[in-house]
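Below you'll find only one chain, the form predicted on its own, shown as structure tokens.
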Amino acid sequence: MVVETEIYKKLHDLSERIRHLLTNSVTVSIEPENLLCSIECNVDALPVVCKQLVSRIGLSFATMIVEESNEEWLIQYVFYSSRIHILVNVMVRQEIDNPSFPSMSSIVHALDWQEREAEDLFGIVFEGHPVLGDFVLHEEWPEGVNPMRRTFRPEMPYPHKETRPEWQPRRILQEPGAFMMPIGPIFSGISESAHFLLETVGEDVVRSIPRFFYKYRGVEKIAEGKHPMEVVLLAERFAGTSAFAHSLAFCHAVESIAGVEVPERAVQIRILFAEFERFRHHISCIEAICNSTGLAVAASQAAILEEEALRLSCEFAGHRYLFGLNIPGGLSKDLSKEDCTGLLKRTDNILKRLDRLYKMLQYSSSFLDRLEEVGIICTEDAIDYGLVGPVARASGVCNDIRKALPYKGYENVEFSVPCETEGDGYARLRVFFQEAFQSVMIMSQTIERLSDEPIYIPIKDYPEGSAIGWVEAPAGAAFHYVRIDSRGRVIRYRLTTPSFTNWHGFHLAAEGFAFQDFPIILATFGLSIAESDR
């Protein structure tokens, strides 16, 4: 009961500091419940809302959010505060027939590739967006044909648009020797689809234009008309390495929907296998970035890591990659206390040789002279792109959403959240190493807790209604929206995932530095293209 007071408490203070801020313009509701504070405005005074909740209450921003009717548009602009715990979530409609909307990228820049996606998915117009078209949907997409608009169809055969052959890459360097470097879409190893366009007039990258959907999957499209157990599916399965992340965020969405309270064992155990998760990710990528200076024996001995994580993973939760184990409600699979425990047991010693290879990674200066003053990204660009996760914390950016707006039992777990200050990365390295170690503190601190409840409460029927649900995935903040008929039915399904986020900024740390580096910082991000490509 008094987390409930302190909470009415922080979204009423909050609720009035925004009526005092914006007059008349807006109408302010508050759902303790929901951590969240609603403002609805029209088009004229959405750019002042933006500008006083970024300015002037500091709120980060978490989504944009399209969502069409037979009658009307409506965008829903989401922020969160990490200072107060809250989410804030501004909301504007127009009619159908009027799909234009003001461009709030120059305002909140991490709008950009948002209002940048919706206008190729759902061909609304930002108006002063400085860069529309062509962004998801690639040259070749007929225009006209947007796959998120409802009278789409599938199913239907569209046109294939035949590129012009005069059609070149648009260029900003104009001077004499200037030329372009084009890296991708095809890479060797197992690394999806990507294009980056590197401009130089020497050896060092002036400017980096990137390229990704080259796989892009509709997960959002698919998901319209499916029952949320069929959801859940397509949720874990569009970025392997992040399965059980997204999967958690898209049942977060869905109990809140129905109002289910998960059992306390089903919430510790999801805790377990997710720090789990983002300690066998963090290895990955610490293998990556010393593969990718050359490093072959200490790349070896993460990756033989990696495998034993990958291994631990099958024999406890019976997949690689932990698919098939959220559910709406709970978990599809329990482990004993014994298990539990003996999970814990093997991944410390695989923590400790981690630590080895830290250690012996900290006095190699070849590898360091690679990683150092390498790729930096400064705190205010990095607030300023909105970047999350590891990437975001090695900048200064210490925005962890398990700290930001705890769910689901981690208000009940004591961690540190890792922040480096440099921005290069060496920092970015560190962040993974410190991360990994702090999650196998929690998942100690979870088996302590486990409690002999049940590990799932079946959900008979799911109301109408709509939620986010968010996480802290391995690559950093995720928000799942689903929105839910009165049939049962998921109408719309948004994702927003932290390798979407982050990939938006990547071109921050690759410029000004030289050709030879780019592979290096690329690695150093850790992120997914497939996450992206959704």
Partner chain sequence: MSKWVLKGLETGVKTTVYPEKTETASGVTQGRPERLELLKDKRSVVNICPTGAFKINKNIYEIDLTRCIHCLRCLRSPEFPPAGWTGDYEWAFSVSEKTMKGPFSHCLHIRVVDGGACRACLCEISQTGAPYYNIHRLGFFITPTPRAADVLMVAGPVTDHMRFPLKEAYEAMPEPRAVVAVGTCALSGGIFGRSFASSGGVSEILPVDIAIPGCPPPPLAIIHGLLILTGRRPSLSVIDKPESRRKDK
Second form
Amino acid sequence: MVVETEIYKKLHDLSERIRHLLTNSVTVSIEPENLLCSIECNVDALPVVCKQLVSRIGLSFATMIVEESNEEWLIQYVFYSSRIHILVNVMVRQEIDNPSFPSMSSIVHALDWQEREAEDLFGIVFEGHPVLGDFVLHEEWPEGVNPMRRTFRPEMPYPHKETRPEWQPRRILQEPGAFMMPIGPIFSGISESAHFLLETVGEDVVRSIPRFFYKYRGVEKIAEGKHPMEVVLLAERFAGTSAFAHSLAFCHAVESIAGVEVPERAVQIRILFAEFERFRHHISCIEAICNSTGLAVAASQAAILEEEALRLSCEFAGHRYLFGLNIPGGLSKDLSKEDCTGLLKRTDNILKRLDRLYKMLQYSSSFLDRLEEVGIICTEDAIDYGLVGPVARASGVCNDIRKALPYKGYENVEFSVPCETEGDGYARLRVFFQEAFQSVMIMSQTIERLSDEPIYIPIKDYPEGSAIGWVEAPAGAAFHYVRIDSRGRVIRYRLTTPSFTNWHGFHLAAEGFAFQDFPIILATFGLSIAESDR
Amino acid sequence: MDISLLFEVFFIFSAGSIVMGLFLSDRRSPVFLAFTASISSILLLWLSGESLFTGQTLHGEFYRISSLSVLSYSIDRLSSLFMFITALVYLPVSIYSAGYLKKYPGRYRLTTFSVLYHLLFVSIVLILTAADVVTFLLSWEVMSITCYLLVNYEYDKEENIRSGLLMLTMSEAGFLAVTVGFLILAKGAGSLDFASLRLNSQKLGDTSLWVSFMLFLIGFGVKAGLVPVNAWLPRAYASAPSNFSAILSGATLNLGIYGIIRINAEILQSVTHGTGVVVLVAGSVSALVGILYAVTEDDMKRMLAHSSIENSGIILTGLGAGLVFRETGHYVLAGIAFIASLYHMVNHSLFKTLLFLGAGGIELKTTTRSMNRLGGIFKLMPWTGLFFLVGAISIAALPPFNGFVSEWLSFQSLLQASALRSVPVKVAFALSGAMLALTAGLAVTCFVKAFSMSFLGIARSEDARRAVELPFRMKLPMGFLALLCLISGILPTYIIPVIDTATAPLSHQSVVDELVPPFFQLSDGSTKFSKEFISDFHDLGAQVGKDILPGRGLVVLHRGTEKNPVVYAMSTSYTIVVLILLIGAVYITANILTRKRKVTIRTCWNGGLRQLLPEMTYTATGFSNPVRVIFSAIFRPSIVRDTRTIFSSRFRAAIMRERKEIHIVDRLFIQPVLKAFRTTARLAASMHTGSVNIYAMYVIISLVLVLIVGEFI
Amino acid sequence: MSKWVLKGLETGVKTTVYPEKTETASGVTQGRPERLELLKDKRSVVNICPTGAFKINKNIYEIDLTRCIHCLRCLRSPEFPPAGWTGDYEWAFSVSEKTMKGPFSHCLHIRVVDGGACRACLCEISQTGAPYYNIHRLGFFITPTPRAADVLMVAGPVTDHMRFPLKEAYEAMPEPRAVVAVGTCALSGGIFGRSFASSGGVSEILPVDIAIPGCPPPPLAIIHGLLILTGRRPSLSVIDKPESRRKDK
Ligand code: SF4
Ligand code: SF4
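Return the structure block for the form predicted in complex with its partner chain; the form predicted on its own was the one displayed.
Whole complex next, starting from this chain.
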């Protein structure tokens, strides 16, 4: 119990400090078992609290959760400290018929999109936010109908606006001859649906305006009222290329609500597959980067490796994208010792070839020319936008949830977090490669100490409660918030995904570079739109 | 018909028109102008045509001031060629003006316009027929001032006043240079007529020749838009009423060329070939600079003006090459280069007039000249669009229109540099060729931009959406010019001999046989053409049309030596036939193949956008921005404003940027001069402190200085 | 650059033998449930399926492939007979009678549209163009513009926001044209079903010609679907094809 007390001490210190800083405007409580420090404050104190937490204590923003109950609105701003590995939860409440909160986006810029989303989906007004509207819900949706409200029935197909809707994007570039270059929503060969408007005077992109949520499937809404066993299917299917990571985060949340301790073996095999997924995901990002620069042979090589990884997944986990593997309480399939070593051996084989590809790419000057000094995000911007994952790590923000908030199993593995400082396309490519290497290392460490326990512990029933589950998904930090009601059904499911966080900062990289660099910059981000749109 | 009679009738008629014009009301003026000016142009066409085709010449005196200075005139084929082009330009422009000037009544006096318009016409004819210095200079000055007044016609606009004054200043500077040049030439000539100047020039020393050559080049270069004395040109062309811009570019620009040919090439015959190289290089630099600024320009008329600089550069490049060839004794090559040069001048007058008329029409109907604000008007102004397209293709030097023929000839003559011996001159030719090639490429970009950004796509402003087709009397002149562009493009073999008659005295040799072999008139046994030569070309089809068609043939071909009988050959006449056949064949095949298919026409695929807004399409500036980026070393854009307004730390409300480019000529030539003036003025000003004692001291010091200097002299 | 050429040569040919022979490499497909006869006492397995893909037909349990989301729960339930799961991949089937034979059979241009797919389907589609599957050798090409496309390949349940762009893309295609729905989502809405944000399948918007079930369908199944369309392979025989519905054009 040494660890427990240590955490207790840290939490206590922190809460004391917060009390000291914010004097009497807040109530602070701590939950050592959840590594959580909760701050309850009223709406007026919110800006001060956020400012102090971010600038004085140095917390990073994790997620914002809006909840509606019968009598009040509750917004939780979740921060975390990567230094002392704890979560800080700021809670503000407002009466149900007064859906108005101050906008925090000028203090924590990462909240910009979160607030815009909540405004569209819940109809909450964030006072002081400069750009609201036309975010999740596009022009066809009538004003004043907010799908995340309790009263909204998700099964009904939506009645669209009567008249043919008009759509007028907001232009901010004022220069003679300026125009907007539309890209999408259906564009290039095989691409996810999203729309980008590039404001330009030709050649250089001056401002890029992404327009997302073409793929909005309302995952958070349709999860409501479902059993966790069903929701886990949604959790892995809303972003198929990071399915395992997201189902894992969801499982973490519900397991912590149920108070279930997952057997050690399940934890280890989860790490095994989570890292394997990261490995595959990064190879596919590398392929996309090679493809965007027109380096056909390298792209083919990466595609070969990706397909081999997919086949390995299918062989050992039964599904090419690791669907159906995670279930609350453990895994649906066990791996024998031989399976594990076989998997590792063949992964190693892929790794060797990946390493060779890396060496070759490093010496292809025409390839590097297109990546170096392109799509730069500086450290300061990355911090301000709260970027996560490989994108942030390429910009000098060495933040990895596996280290910052070590979750089950990662306390005991040794690995390094690759970090680069240039923040350009090449830095991101290097991070992808090095992380892929690290992942295989983690896999081999876990297999070494695989314990002999059951793989699954059934969860009989779910008590009422809420919890946050988090993982470092291949693209970065993901936070899943789940609240379960007395019937054992999910009544609130909140997803903050790395793609959502990072797309917010994408415009920083695209601006100031030429048109022809745009697809390359897009590829070096390695983000999924499905993951962002949900 | 005797041309002297026509000459008199022309002047009497013009004088009558001027006088009558003074008394007409503004409402009647446009039609009157169109009517009288067309008749004048037809008279001039007749007169110059008569002289050009029959070779009639005319010499005479207007007025004898004293035995030394006689105001005299002379019409030879060179001047009649220029008069012919002038008349060709004036005729359609005059008809067009009847419609165009409708926009002015009530705001500006149309009588003034009509009078000046005629006066300018007369002065141009006088310049072209002047046979002595005084007549030449007098009429030149009249022309300069009328031009200034016409450019400044919309006199109450700040911008016009500035560009008018700049034009006047530079014209006068040019005039001074020319005058000084004449003074040098006239030293010891005994008479001021051109013939005696020419004789006298042989006696002058090298230095005087060089100095006068340069003075003339600069003086006439002002009108021709030669770098570095062309700063006024884009501004003035843009300020002038569009019908007058057409004249400026189609007729008065040619006067600069005429001056250079008449004086530099004809009178100053015995200068070394170095002078030719100067013209060559200046020409090709002008061409490149002109087109670079044309590509990046958004204002349609300014763009056309910059392109005039480019074309004048191409003309002068040909001329320079011709001079070099002539001074080195390659008369045939010289002749070809002169022909290329003058052919291009003819073409430029035709298509540039056409384009200016088109631009004027667009401005009239959309009230804007900014291509960024146009777009999609092809559907609204189909005929104007079609004619503009013809002009654009011609000026972009694409076959089968006329620009192609003359640029092709210019290139070919530059490529003949191998005949020269001096290495530096060869290098100069190679560089000029490279610059010209770049120019030609950029010209295509420029006019693709001009046409597509104005006529195609979606209208980018309310103004462009309101456009309507021009009335018939404005379309007709454009159609006429477009037709001329096509004819001079596909029938070069009929035009080259005519130009040759005008250039033959310059190059000392007629080259018509070398360039347009008389395939139609040859039977097997000709002394000039060997049997094999004819039979080879007979097999190739060069004699198709013999006995049916008039003329010498349809192939432009430069004959080299025995060893290498054909240096280059081309026939746009056949090209067009093949083109028509091919297009017809494709059309018929496609029709047959898709006979059974249903054709559905859908809107353009925009990636699934809800609607493609006009501001989502390329603007002219955007289209040409890559050129601006590539040549940023030349443009040196300076960002005069780059501000961002923000809501709060990370939210931008607006990005405002403005870029400014100072024209390279202004930057390198005009600004240093201005700066020097200012500095001297400031130094001089600092002497004036206002104290009487100091002034007294100045007086004493100067007195002493004068005394000392006087002592020594 | 020569090193890349060498690298390519060194790697050799990786391409699958399908459709000439059967691909036997492990891991190319996750397989699928097949119609099976269940003993009375094992009927509870039916209730396991989260999307209700099982249908009782007397004693036989039919599988509605357009509903199976490959959650593998039936397979992993202890009651499930091993014979109920086959490891094949030729499970695409044609919904309408339309085929693209003749000139199209070896030259088919495909525009892929993402109607809200989770990206796994899209990755599988792009794998078909990669060395292991290489649909170019079969004469199938991915094209960026629907103007040049013969086939519209749609993945995902078609979200409400993608309805309009999808229709636009279909409208922009020249005749003859076919629609291929890839993935369970595109066939029935899959796990997302039909809701305020999702149409519940492509057939709600456009007439579907070929259905390729699977979540996601492996590349070989996608190739199979295209081969059916061009009449080069037979379709899987399914008892009750979903109606090719076509609502508001
Ligand atoms: S795999 Fe899952 S969805 Fe498919 S039939 Fe089995 S249980 Fe149903
Ligand atoms: S069918 Fe499955 S894999 Fe395909 S998009 Fe839907 S959820 Fe994703």
